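In C-alpha cells, the next block holds one chain alone, the form predicted on its own.
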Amino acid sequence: MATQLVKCSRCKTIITIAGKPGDKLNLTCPQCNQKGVFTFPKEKIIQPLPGNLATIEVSNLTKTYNDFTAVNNISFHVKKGEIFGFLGPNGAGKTTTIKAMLDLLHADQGTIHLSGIDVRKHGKEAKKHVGYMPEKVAFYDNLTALQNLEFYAEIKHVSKEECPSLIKEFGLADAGKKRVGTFSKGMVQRLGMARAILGNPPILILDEPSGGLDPRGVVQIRDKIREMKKKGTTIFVSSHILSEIQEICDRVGIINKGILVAQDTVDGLRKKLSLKPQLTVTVDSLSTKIENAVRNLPGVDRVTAQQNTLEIICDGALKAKVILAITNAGGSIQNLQTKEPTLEEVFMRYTEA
C-alpha cells in the first residue's frame, strides 16, 4: 500500500491518499467539495543488467516528511565501475535519497539494493559493500588524525596497517598526531575521505566530496577518484561543482522537487535539450556580408558582432560551412575557438521552474 499527497484542483486543499499501484480512486474534496479521480502510477520494474553489473539500484524510491514529498517514485542504477553524478538545487531530495539509500531513514516505499543486497531488510550487511562521505565530515575532535581514522578501521573490520599511508597520501602526515579539533574544514574534509575509502569498499557514496577544499584539495579527490573508478569501484556523487562532474562522471541524474527529471550521460543530455555549441570567430575586418553570409546560412540559430569578432551558435557540424561562409564573403580568419554547452547550462534548463 503506498500513500500520495493529492492537491485540490479548485481550493488546492492538499489531502492524503492510498492505493496500490494501478489503482484508481474517486475523490472529494473535504474543503470545497469538487470531485476528482486519481489513478496511482503502476510500479516500474528495473530489468536487471547483463550479468548482473548494476551496483547500485534505486527502485520507486518515495519519502515524504508530514505533508512535504522529498522524494517522489525515482528509480536508478549505477553499474560496477561507473561514476555517476547526482545533481540538484538545494532541497531538491539529494540527501534524502542518500540517506535512504544507506538506511539512515527509512522510505515510504520503493526497494534499493547495494551489490546485490536488499538495503531495507538487510542493512547493516549491505552497508559492509559502501564507503561514505557525508556533506558534514565529523570526527572526534579529541583525538588525532591516526587514531580517529584506527577507530573506524576497527568499526569496519579493515587492517589499520593502511591508516598511516592514507593520511600520508591526502597531505596529512605533519597534522596525523594533531587533534582533529585544530583542523581547519578542508583537511577534516581530506581526512574524511581517507576514511570513505578505508577498506578498498567496492561502492562509494560522495555528498559534497570537495566542499571545502582549496583547488590543490580538489584535484587531489578528483584523481582519487579516478584511481578508484579504474579499480573497479563503484562511485555515486552529489556536489554542487558542476564543473567537477562534468569533468570525471559517466553519467548524471538530475532531481528537481523530488523528481528525477533527466539522467543519462551529460552529451546525452545536451542533445536531448537540443542545445548548440558556440563558434567565436576571430577575423581581420568585419564586415555587414561577412556577418549576413553566416546569419543565412540554414542550421545558424544566432550571431552576435562585436568589433571583429562573431559569436555563433549553431550545429557543430556546420563549422566548416561557417568558415568557407566567411571566406567567400571576404573575411580572413585570425582565430577560430569552439565552446560546447556545459553541464551549467543543462542543469538550469531541467531545474527551471
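In this text the structure is predicted, and so the values were computed from the model without any measurement. Numbering follows the first chain given and starts at 1. Only the largest set of C-alpha atoms that superpose within 1.5 Å between the two forms is called the rigid core. First, how it differs from the form predicted together with its partner chain.
- Comparing the forms between the two forms on their rigid core, the Cα displacement of Thr16 reaches 2 Å or more.
- Superposed on the core, the two forms differ at Leu25: its CA moves 2 Å or more between the two forms.
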Second form
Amino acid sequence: MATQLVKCSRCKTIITIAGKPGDKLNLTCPQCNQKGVFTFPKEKIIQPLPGNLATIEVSNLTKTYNDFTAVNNISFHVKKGEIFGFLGPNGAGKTTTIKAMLDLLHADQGTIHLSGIDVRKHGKEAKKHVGYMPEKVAFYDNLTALQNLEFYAEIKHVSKEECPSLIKEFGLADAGKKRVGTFSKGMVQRLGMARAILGNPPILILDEPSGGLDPRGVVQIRDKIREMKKKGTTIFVSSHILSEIQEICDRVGIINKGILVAQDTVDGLRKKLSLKPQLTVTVDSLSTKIENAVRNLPGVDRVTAQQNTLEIICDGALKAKVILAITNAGGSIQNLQTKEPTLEEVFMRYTEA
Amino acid sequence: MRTNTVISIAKKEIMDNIRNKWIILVSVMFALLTLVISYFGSLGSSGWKDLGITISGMTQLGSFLISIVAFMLGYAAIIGEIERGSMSALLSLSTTRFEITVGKLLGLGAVLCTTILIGFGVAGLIIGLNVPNVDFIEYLVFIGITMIFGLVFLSLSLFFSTVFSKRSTALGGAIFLWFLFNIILPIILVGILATTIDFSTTLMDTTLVIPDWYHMANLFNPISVYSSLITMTIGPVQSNIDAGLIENPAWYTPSLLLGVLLAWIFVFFALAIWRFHLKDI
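Please show me the structure of the same protein in the form predicted together with its partner chain, now that we have looked at it in the form predicted on its own.
All chains and molecules follow, beginning with the one already shown.
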C-alpha cells in the first residue's frame, strides 16, 4: 500500500489517497465535490508523508577530498516554512554541503532527506521538491532568457506559461528575447532566482543569492524570499552578507572549517555567547564621577568615554539602572541609544581561529 | 527514466547548435569540400565511376574532418557545462546523470548526422545532376556509414568530457586522440608491416598478402574500420580495389566492421555514463 498526494483540479486542495500500484480510484474532492479518477502509477511510488513535506533533514554528512575534510559530520534540520540561514567564511564548506544535499557530489557518509525522501537513494524523486540557485549561476548563452526558462520548465515538468511572467517579475521583460550571453552578471543572477522558484517548489535552496547584485537587486531577492516564506516555502539560504540573513532568517547555522559550530535562532546564539547590547548615552557634560558610577554597576562589562558620550556594554535589563546612576551622579541625559549585537559579531566570535 | 526529460535535453542541444550557427557552417563546409573533390576527381573520366572516386576521396578527407567535427561537438558537452556552472542547475532538477548523457548523445548525434546529411546530400544532388547513372542508394549507404563513424567519435568525445576535470585538458585529450587515430597508429602499423613482409616473394605475385595481425590491429582504429567498410560495401570503390592489389582475409567482413563501429559507440557511451556517475559536480 502506498500513499499519494493529489491536487483537486478545480479548487487545488491537496488530498492524500492510498492504494496499490495500478489501482484505479474514483475520487471526490472533500472541499468542492469535484469528481475525478486517479490511477496509481505502475512503478514504485516515492512520495513524502504529509508531515515530511518541505522539510530538510541532514544527518552526519561528511565529504572528504583526498586528505581534506570539506564537511565533517554535520547534522541539521529545517522545518516546513522556515528560513534557515547557512553562514560561514569562504571555504568553510557551505557550497559542499549544499551540493551534497542535492546529490551533485557524492557524500562519503551521512543521509539527506528532502521532504522526507532520501536524496542519495531516490534523488530524482527528492529533487522534484527543490528549487536551487547555485553560487555560480549559469545558463545556456546561445539561448534567450525565455528559451532557457522554458527548457527548465520542461525538465521540471511544470507549465511553461509561468515563464514570461517570471521574466517580467524579475525586471527582465525587455531582455527576455535576448541571448543570455549578452546579460550582465546581475541580470543572470536575477534570472537564476526566477529559475529556482519556477514551478513553486516546496523547498528553496539558495547559495549566496545576492552575490553580484546591486543594492536594488539585493532588496528584490530579499523580498522574494519573504514572499516565498509567506507561501509556506521552506528556504535554505547561504550567505556572507550577514545583516541580510539576520533580517530574514528564523534560524541560522554557522559552519567553520567543515564543522557546524552553532545552530540556533539569532537571539539564541547571542544568548549562548552572552553577547550584550551596547548602550550609547550622551550627557550634557561628562565627568569622571559619572563614568565611575556607571563602571561600578554590577553587570556592566565595559565603558568607553568619548567627549560627552559613554559607550556601555551591559545586560539589556540594566538600562534603567544605568540611567539612574548617571542622573544620580549629576548627569543630564541628552540622548540614549541601544544597539543589539549583530549577527556579524556572533559570526566573528564563532569562526575565530 | 522519463523519455521527455531525455528529449528535452536533446532538443536543447540541437537548439543551442542551431543558434550558434554550427550546423549551417559545417554543412556548407562539407558540401563545398565534396564538390571540390568531385570536380577534381572526375576530370578526364565520366559515369558512375566519378561518384565512386568522389566517395573514395571523401572517405579519406571525411575521416579527418568528421572526427574533428565530432570531437568539437562533444569534448565540452559535459565538462564544459560543469565548468560553467550550468550542470549543477540541471542536475539539481529531477534528472539523472544517465538521462543527461543519453540526451546529449541524441541531441549532438542529431546535429552531427544532420550536418553530414545536408552537407554530403546537397553535394551528392549537385553531382547527380551533372553525372549520368548515379546510384543514389549507394551514396546513401555511404552517408549512413559516415554518420555511424561520426557517432563513434562523438561517443569517444563524450567519454573524454567525463574523464577530465578541466575543459582544456579534455580538448587536449581529444586532439591527441585525433592524431593517434589519424596519423600515429597508421604510421606505426604500416611501419611494422613494411618491415615484416617478405617483399621478395610478394612482389612476384599480383596480390599483396596482408597478415591477419594487421587487420586485427586495424579493428582498434575506427578510422581504418570506416575506410575498410566503405571500400568493401560501396560498389564503385570496390571495383577500384577489385583490380587486385589487396586481399582481405575471409573473416574481415563488412558486418564485422559495422559491428566494431557500433561496439565503439556503445562501449565509450557506457564508459561515459559510468564516469559521469562517479563525478562530483
